[in-house]
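First, one chain by itself in C-alpha cells, the form predicted alone.
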Amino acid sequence: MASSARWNHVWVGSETGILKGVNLRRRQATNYVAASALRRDEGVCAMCWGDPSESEILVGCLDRSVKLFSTEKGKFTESRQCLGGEGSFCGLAVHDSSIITCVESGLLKVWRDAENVETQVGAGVCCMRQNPAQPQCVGTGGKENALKVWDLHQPEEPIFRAKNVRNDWLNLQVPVWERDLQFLPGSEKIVTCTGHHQVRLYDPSSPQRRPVLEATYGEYPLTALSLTPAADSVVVGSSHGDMAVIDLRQGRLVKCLKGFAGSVRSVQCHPTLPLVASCGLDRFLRVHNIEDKRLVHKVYLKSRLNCLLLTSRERWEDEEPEPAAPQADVKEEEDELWDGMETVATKTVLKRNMDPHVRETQLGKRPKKQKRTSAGP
C-alpha cells in the first residue's frame, strides 16, 4: 500500500535536519525524521526532485551527507557522503541519474558511479541552479564571484561567464554578490538576485555580458527568488521579510506579498497555478495568490526552515481518494498559538489592581491617614 506522503504539497527542510511533508488541504503537517535522531549537524541545506514524476526528493544535509526520500514509501531509502571542499551545500541537482553537488568553496562535481567529475566554480559560491530546458548546463555565483554557465559534459571552461556592471560615478568597482539564479524558459536569460537588493537579468546571446536589466527593491539583501508561471515577473525575498514581485520586461515593482516576521530563504511559485510558496526563519510556511497577493496558507512548523520544493500537481482537490492517518492538526495561525498560552499579570498591572492600603504596605510606606469628613453638629 502506497504511503499518504505522496499527496503532500509542499516539502520543507528545517535548520534541526526535519523534513517536513504538509499537505494544504487537510492542514496537516507530518516529520519523516524522528525527534530522537536530530542533529543540528544534518540539517538540510538544499533539496531537489529526484525524478520528473515527483515521487522521489534529494535532501542534502550540513553533514555533507545526500539522502533520497521516497514519497511512495514515505521513507528515506538511500544515503551517500558527498565530500570534498569545505563549506555546505549552495545547490543540489540531477541529471542522468547522476547527483550534481557545489559547494561554498566552488568545488563542483558530478557523482557518476563509474567516474566522478570535478570542477572549481570560483570560492564564495552561494548558489547552484540547473537549467530545465537543458539539464547538463548548471549556472552558479556568489560573493565576488559573477555569475557563470557551466556545460557539465565540457566543465573545463564556462560556456558563459557574466560581466560586472560599470564602475559607480566614484570610479569605484561595484561589489558582485549572487545569492539566487533562474534560467528563463524558451530563451538563453538567466535572472539573478543579489546581496545589493538587486534583481538582474542576464542574456548570453547578446554581445554584451552584462546585464541587460536591473532593478533595485528594498534596502536588504535580497535572498530568492522564483519565476512566476508567465515567466515574466520574479517574485523575490529578502533578509528582512520582504517578498515582492518584479516585472522583468520593464524592470519595476509590480506589487508585494506581506505577512512575514523574519528573514526569507526560499521561494518557489506554481509553475502552472498562481501561487508561490515561501517560508524562513520565522518558521512559518505561507502560500500567496500572486494575482490578488491574497494569504491562502500559513501553517506554523515550530522549526526555522531552509529550503522548500512545491508540487507541480494542479488539482488538489479531487485528490486523497482514501482516508489519511491521524496526525496532528497544524495551525494556521500564529495567534491561535498565543490565545492557548496563560496570561501572566506583570508587576505593574498587579500594583494597578492592588488595593492602596496593601499596596502601599508591601512598598514600605506608611498608609495614608483618611480625613475625617464633618458629619455636622
The other form holds:
Amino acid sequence: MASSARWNHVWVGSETGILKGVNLRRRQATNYVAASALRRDEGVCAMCWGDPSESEILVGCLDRSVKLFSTEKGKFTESRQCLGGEGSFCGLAVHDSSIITCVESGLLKVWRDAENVETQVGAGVCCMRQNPAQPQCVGTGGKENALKVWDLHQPEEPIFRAKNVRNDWLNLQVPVWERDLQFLPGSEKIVTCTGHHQVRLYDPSSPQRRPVLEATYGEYPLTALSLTPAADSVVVGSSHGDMAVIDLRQGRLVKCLKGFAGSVRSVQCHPTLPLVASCGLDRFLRVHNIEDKRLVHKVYLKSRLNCLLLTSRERWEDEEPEPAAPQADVKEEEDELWDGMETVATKTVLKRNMDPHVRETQLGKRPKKQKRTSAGP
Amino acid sequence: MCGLGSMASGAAGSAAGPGDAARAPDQALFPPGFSVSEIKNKQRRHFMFVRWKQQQRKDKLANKKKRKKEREALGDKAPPKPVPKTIENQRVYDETTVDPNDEEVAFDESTDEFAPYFNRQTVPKILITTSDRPRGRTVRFCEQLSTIIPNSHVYYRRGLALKRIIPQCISRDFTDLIVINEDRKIPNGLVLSHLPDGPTAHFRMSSVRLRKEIKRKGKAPTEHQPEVILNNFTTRLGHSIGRMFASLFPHDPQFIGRQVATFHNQRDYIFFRFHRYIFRSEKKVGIQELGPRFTLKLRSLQKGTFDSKFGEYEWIHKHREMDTSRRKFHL
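Next up, the form predicted together with the partner chain. The previous block was the form predicted alone.
And the full complex, kicking off with our chain again.
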C-alpha cells in the first residue's frame, strides 16, 4: 500500500531533527521521526530530492549523516555517514546516483562507490547548489569566498570564478558574503544573495567576471532566495523577516510579501504555479501567492525550521485516492454478481460512508510506522 | 426670539436621536434621525445635551435597580452574572499556545539554550551594565536591580562595545548580560542576553519607579534568594521569554526571606514587581512592595548573542503588520 506521505505538498526539516510532511489541502502536518528518537545533533541542515520523480528525499543532518527518506514508504530507508572537513552541511545534491556534499570548511565531496572525489572550495562556505540543467555543475559561495562554479568531471579548477566588485569610494575592499545562489534555467547566469543585502547576477558566458547586475534590498542580511516560475525575478528572504520579489532585468523591487515574524531560512517557488513556500526561525511554514501577494497557507510546525522542499507537482489538488473499501468486501461482491455497474455504485456509497473512518485508521497506524523508522537507522 | 426658542426646544425634544426619551410625545414634530448635534444655537445645544446626558444616567440607574430587584426576587435561582467582555478574554486564538502534553515542544524546550540552567548545571551569574555615560536615575536603577538579582555585578560600561564585552563575559562564566539603555536620564530600554550562545531579547522599558519613589514601601530587601513568579506566558514565544527571566534567578529560593519577584504579562506588557509577603493568619496575607518597579515590552528576540546587524531574529515586533487587531497578543 502506498503511503500517504507521497501526497504531501511541502517537506520541512527542523532544527530538532524532525522531518515534517505538510499536506496543505488537508491542513495536516505529520512528523516522520518518532518523538522518542529526537536528538538535537540530528538537526536537519540540508535537504534535496533524491530523484527527479520526487519519490526520495535526502536529508543532511548536523551530525554529518545523510539519510534517505522514501516518500513512497513514508520512512527512512538508508543512512550513511559523510565525514570529512568541519562544520555542518551547507549543500546537498545528487548526480549519477552519487551524493554531493559540501561542508562549511569548504570540502566538496562526491560520494561514489569506488572512490570519492574531493575538492577544496575555500573556507567559510555558506551555500552549494547544483545546476539543474547540467547536473555535473555546482556553484559554491560563502563568507569571503566569492562565487565559484565547479565541473565535477574536472574538479581541479573551477570553470568560473567570480571577481569581487570594485573598491568603494574610500578605495576599500568590499566584503564578500554569498548566502545563497541559484542557476537561471536556459542561460548560464547565476543569481546570488549576500549577507550585505545585495542581490547579484553573474554571467559566466560573458567576459565580465564581476556581477552584471546588482540590486540591494533592505538593510539586513539576505538569507535565502528562489527563482520565480518565469525566471525573470527572484524571491529573497532576509534575517529580519522580510521577503521581496526582485526583478532580474532591471534590478528593481517588484513587491514585498508580508506576514513574517522572524528570520527566513529557506524559500522555494513552485516551478509552474505562482506559489512560494518559506520557512524560518519563527516556526511557521508560509505559502504566498506571488501574483497577488496573498498569504495562502500558514502552518505552525512547533520547531525552528531550517530547510524545505516544495513538491513540483502540477496539480496541487491531486489527492491520495481514498483507499478503496476493504478488499474482502469487494471480492464478496464480485462473487455475488458480476455486474460491474452495480459494484461501482456500491463502492462509491461505501467510500463516502467510510471516509472519516478511513482517516481515523490511518492516523492510528502512523505511530507504528514511526517506530519502525526509528528502529531502522 | 421667544418663538424661535420654543421652536428649537420643540425640535430637540422631538429628536429621534438621543433626545427622544427626554421629551413629552405631544411635541414630536421633527423627522426621525434628528439629533441634538444638529441644533445650531450653541447655548441651546449645550443645554439639550446636558439634559439628554442626565436622562441617560437616570435610565441606566433605573435599569440597574430593576435588574437587582429581579435578581433578589429570584433568589438562588437567579441566572449567573454575565462575564464582562475584556480584551484579554476576547483574545484571538494563538496557534502557538503551548500544550503541556506536547512531546515535540517539550523536547525543544528541554534542549534549548536554557537547558543547562534548568538541569542545574550552571549557576546564574549576571552582569548589569548601562549605555555609555549613564546619569543618576539609570545608575541608581542598576544598583537597585542588582540587589534584587542574586549574584549580579554592576559594571561601568567604559564606552566598550557589547560585542567586545560578550566574549569577556563568557570567559568569566557570566550566564546573562543585562544592558540598561537610557534616553535623557530616563531608562527606556533593556537588552537581556543569555550567554554563551544566546538568545538576546530587546525590551522597551517604561514606568520605572525607583525605591525612593514608591509609596508605602517596605524596608530594604534582604540578601535572601527571592522566589520568582511568571504569569501568563502561554505562547511558544512567551515560554522562551519566561524561561529567560527564570534563568536570571538561582534555583531553590530561600523562603525565610519571604521575597517574591513577579513578572506579570498582561496584553504583551510585562510588569515587574518585587514584594515581601507575610501570612498574618491562615486566611490573611499581607504584602508590601520593595521596589523598584518597571514595565517591559518585547521588541525583538534574536538568536545568538547580541548582533543587531548580522544576527538572525527569531521574532521581531513589526507594529504595522502585527498590531492589526487589538485582541491579538504574542506572549
